[in-house]
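Consider the single chain below, provided in structure tokens and representing the form predicted on its own.
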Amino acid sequence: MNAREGFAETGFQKAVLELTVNNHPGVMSHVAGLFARRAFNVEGILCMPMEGGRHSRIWLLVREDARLAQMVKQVEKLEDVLEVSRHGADHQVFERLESFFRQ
């Protein structure tokens, strides 16, 4: 089972958060930390170094629900989130990884 299905089985759509992160320790503990305090569920999270190493990627694999839209904005608070960008159900960044791993 894909993370799509996953979600389609129990009702819940899916989004993808993509943040372009300062490349630094502490910088996906704050992210993380962030969901946790608000108590919002994360399936999913990747984190990839960005070519020169000085940015980084996150992607998150959340549940699309009406608090979505206030935790994006509480991450774009963040001092070290430079970008967030939040893509539907068609993004698979997390069915590619997931391809990987079944080989």
Second form
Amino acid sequence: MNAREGFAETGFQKAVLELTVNNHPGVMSHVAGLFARRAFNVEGILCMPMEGGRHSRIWLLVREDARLAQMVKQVEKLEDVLEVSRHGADHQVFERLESFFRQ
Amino acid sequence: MQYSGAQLIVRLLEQQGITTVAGIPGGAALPLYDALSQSKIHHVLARHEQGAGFIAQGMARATGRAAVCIASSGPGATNLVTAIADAKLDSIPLVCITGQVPLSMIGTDAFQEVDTYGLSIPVTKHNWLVRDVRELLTVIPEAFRIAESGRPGPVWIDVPKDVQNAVIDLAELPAPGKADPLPELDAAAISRAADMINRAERPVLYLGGGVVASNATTQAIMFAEQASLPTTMTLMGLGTLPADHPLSLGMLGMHGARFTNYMLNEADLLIVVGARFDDRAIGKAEKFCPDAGIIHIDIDESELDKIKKAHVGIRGDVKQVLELLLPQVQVTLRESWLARMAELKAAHPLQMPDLDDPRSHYGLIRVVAEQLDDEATITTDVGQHQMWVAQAYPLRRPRQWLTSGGLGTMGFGMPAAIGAALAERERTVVCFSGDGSIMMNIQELATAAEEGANIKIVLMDNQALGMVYQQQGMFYSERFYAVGYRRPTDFVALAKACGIRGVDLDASDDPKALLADALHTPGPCLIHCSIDVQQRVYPMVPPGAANTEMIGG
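Return the form predicted together with the partner chain of this protein as a structure block, the form predicted on its own having already been given.
Expanding to the full complex; the earlier chain stays at the top.
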């Protein structure tokens, strides 16, 4: 079962958020904490420093629901978040990692 | 020039124009306090860090500029959390600086170590754990920039003791932080808004704290008058349109007057300016202004469409938006709608029983107001007294009214009054409080005495947590529990014990004269008055109900 099918089974559409952030300790807390305290579930999270090390990229796999637009606006308000883009269900970043998450 | 980290912080605060800070020292903040001792900055020694946080809030709310509070690590930091969260919910610019255990000891459960960075994330606009003395050169100016930019708010800087002690050589200091330029405006959206306003028959203007934050009061009043807009204000927006203005509907929502909530219910257009559709203001969201189109103006993009979908959403500084909107809005008399307002107001006014009795809750507020002019600043604590003052005090200028809106923090009023009085020493600052609230930061009486702050605490004492008592009475079949104080507290003696004059209206033959004397004698004073615990704040919209489903009033 891949990520897309997993969501299909539970009746949810998925969306993928791509964040470019300042690379320093604490940014992950800011991003993860924001979703948690607004009761918006994050299904998957990936974070790696980008070339040069000053910035990091965070990929979030989230449920596409009516509150997502509000969540994106909240993410954009974080000082360390430089850019947010939203991708649809066709994005491959999580699906390529599936082999690492099989039982 | 050589600086320690602590000296650099103090120098950068001076450069920001900071002249007064509030705080409490402790082990991890000792270098910072040693540096402060060599500065002209006046340090207000609070008796509890939460008091220091609210003193800073009083300074910030009175002036609109970021104010500074300081504490040590561990309990010093945790004690600040409530005051910082309060600032976040009401969009108040604060810069909070705490000491932290040395970097090498972080993560070892050291004495007075707590994860201040982690604790402060959800209650601030932004926060830092400073890991190198050089970072202070960017962090301090950034802190002020962020606190004062866009929608204001608190920021928190956690500085380990060894970073405070580290030495740095500098040829020159960085420039002070200042607010970002205001966002670009969408002229087309503003034109669409003007068109909606010009076509509306029953518009209502809804002003929030954002009007105060952007100094847009003049523009808001011109706008209301030009288009003949009946105007309601949120708790945070009170004072922007003078209470006695013919277009004023007063406060809306849970404890708004009946005619106010009825007018909103009949509106065909709602123009929301610097407000965020808080649940206490709008009641059940789906039933709020059911027939109205919505124009929503706010500097925070995330407030647009958050609770209510706007037909026209405009992100921008409300003063700038109103300035662009004004020339496009037709001068309108709107006679039939204003006649409807007069009709509803006559049929369903705010009821203020016992207004002539200076020992009743409304009467006491009235007598205080009669003794003062618009130059006085009014703070409150949280509960019944807060709502009565919000309903009945003739607030007539922005920043006259300092109250804990979003977080609703009991204990806010007295330290906030101290801060306001220290920031604007020419003003008399009145803190309306209750016997429940005042005890939550009662220790700051000693601070008020020490500072000689010109504050007048008007204490409405019903020997109970009045708002809880009211709600247990209304919604829990009068099963009163954990709500009455079994023995009275002698607040006048308590004031005297802290070095403050205390007067008791209960024991006076001429309470008006005693009150006048207390209000007009410079320096801190506590004015005690017993009130009736059976009195309720009316009208009241039950939690979760529509605003038209008011009880009482």
